[in-house]
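Just one chain is shown here, as structure tokens, and it is the form predicted on its own.
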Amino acid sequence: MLFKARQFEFLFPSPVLVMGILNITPDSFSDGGRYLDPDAAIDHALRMAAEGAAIIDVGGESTRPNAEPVAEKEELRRVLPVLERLSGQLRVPISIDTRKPAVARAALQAGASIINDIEASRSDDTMWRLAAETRAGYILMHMQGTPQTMQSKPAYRDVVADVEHFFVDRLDRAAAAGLTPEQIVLDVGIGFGKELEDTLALLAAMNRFTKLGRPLLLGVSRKSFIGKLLGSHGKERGAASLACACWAVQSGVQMIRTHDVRDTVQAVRMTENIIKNRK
């Protein structure tokens, strides 16, 4: 299985890859406000790519719940000085976590190789023709509602079958939309409007989604609902997050986003190694 973004190509199986998070925002739920500052950022991702990650995920706008939008305007003033002096210093692609297509195509002219779009439950095929486009590689997520709304009763009548069939007819879309199967990435949307017993559902189940044969991204790094389930905060949930991790690896994920480089690198690559020695 082949996952190409611009320059890059990856070829699955593989050793699993880490998606190092860089927030540049005031208001990301776990680490807002700590990167605002060019610099800052810069270093943090530099340092997390040393530690391991091969990818860095930069966003300009927080998507936690109840999330305000952000301009267009200030969302590309906060990303791109990042990505311009970041794209020629890293050896790994960079992704854009945003929604808007004019800031994914700026983004892309700074360098990044990667469209990460929590809003793939999108109509308008715009930056699914910007992705086939500039051959961008595309991580196409479920999320049900908005930042504003998607946490107000959330509700399905089968999610692991639901999740499933919006990836089957996102991926019809975008292919319609001139985007080939190799640069899509698939994210089942942990905290994008789901209750616990949802999450919880679309965990067990990972597994269920390879046979769509496109790589599975995981993201549940420090999320709410392990504060649900264990009643921990912040950075008091990286023990639970690389559980999560790690049973991920165990069901087919070919990607794991992260704010701990380090310790997740650490956790996959150990999953790794024991399921390659199981008889």
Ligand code: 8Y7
Contents of the next structure:
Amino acid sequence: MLFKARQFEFLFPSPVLVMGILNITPDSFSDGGRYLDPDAAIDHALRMAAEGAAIIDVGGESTRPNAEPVAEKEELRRVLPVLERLSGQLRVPISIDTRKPAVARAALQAGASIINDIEASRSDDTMWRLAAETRAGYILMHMQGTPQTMQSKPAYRDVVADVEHFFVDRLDRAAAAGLTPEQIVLDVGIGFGKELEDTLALLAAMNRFTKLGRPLLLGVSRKSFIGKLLGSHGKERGAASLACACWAVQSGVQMIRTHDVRDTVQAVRMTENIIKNRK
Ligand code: 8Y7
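Having seen the form predicted on its own, please provide the structure of the form predicted in complex with this ligand.
Every component of the complex follows; first up is the chain already shown.
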């Protein structure tokens, strides 16, 4: 299975790709404010790449539940200086985590190769047309509601079937807007309009989504469902995050989004080596 993002090509099942998170925000739940300074942000990105990150995901708007929306100008002010300096220094692709087509466009011009669109272009197809035009990679993520509303009583008939149906529908609509299947990665969107039971159901059924024929990405790093289940906070959720990552890899997931690149690379490499020896 091929994934294409501008000049980058990944042929799966190649090694699982670990995506390192770079939040240039004052309010992200686990690292808000740490990387607002461009020098600190660039250092952190280079450190993650050195630790084995295969993609760096740069975001300038926190999407945690109830986060305040950020104006386009402010989002650009946060991410562009970092992207401009970083893209010349990194050999791995950069994804831009944004819901705004104008931010995505500017980020692609500044050297990003992948659009991480947590809204999956629901209101119109501008983001898809941009991806089609630029041949950028496109992460299509499921969310119920919006970041402001998503955690107030999300409801599903059958969460796994509903998310699968969403993927099928969006893959069709993205194709109609001109994207090729090779550009697209699917993501169930853990934490985006999901109760604990929905999250566990999705994780348990992860292998079902492989039949859609596209690479799967999973973002579980330090998320609140871990705290709900096990009572742990923030950075103390690392071990549970790794457990989910290993489970996901053995379920066929090819990309893991994480704050903890070094540990995640080690855990998924181990898992892959065990899988390779399966008789
Ligand atoms: C995800 C994500 C976040 C995720 C993708 C957090 C931006 C919340 N989570 N993008 N973004 N998948 N594709 O806790 O799960 O990191 S933000």
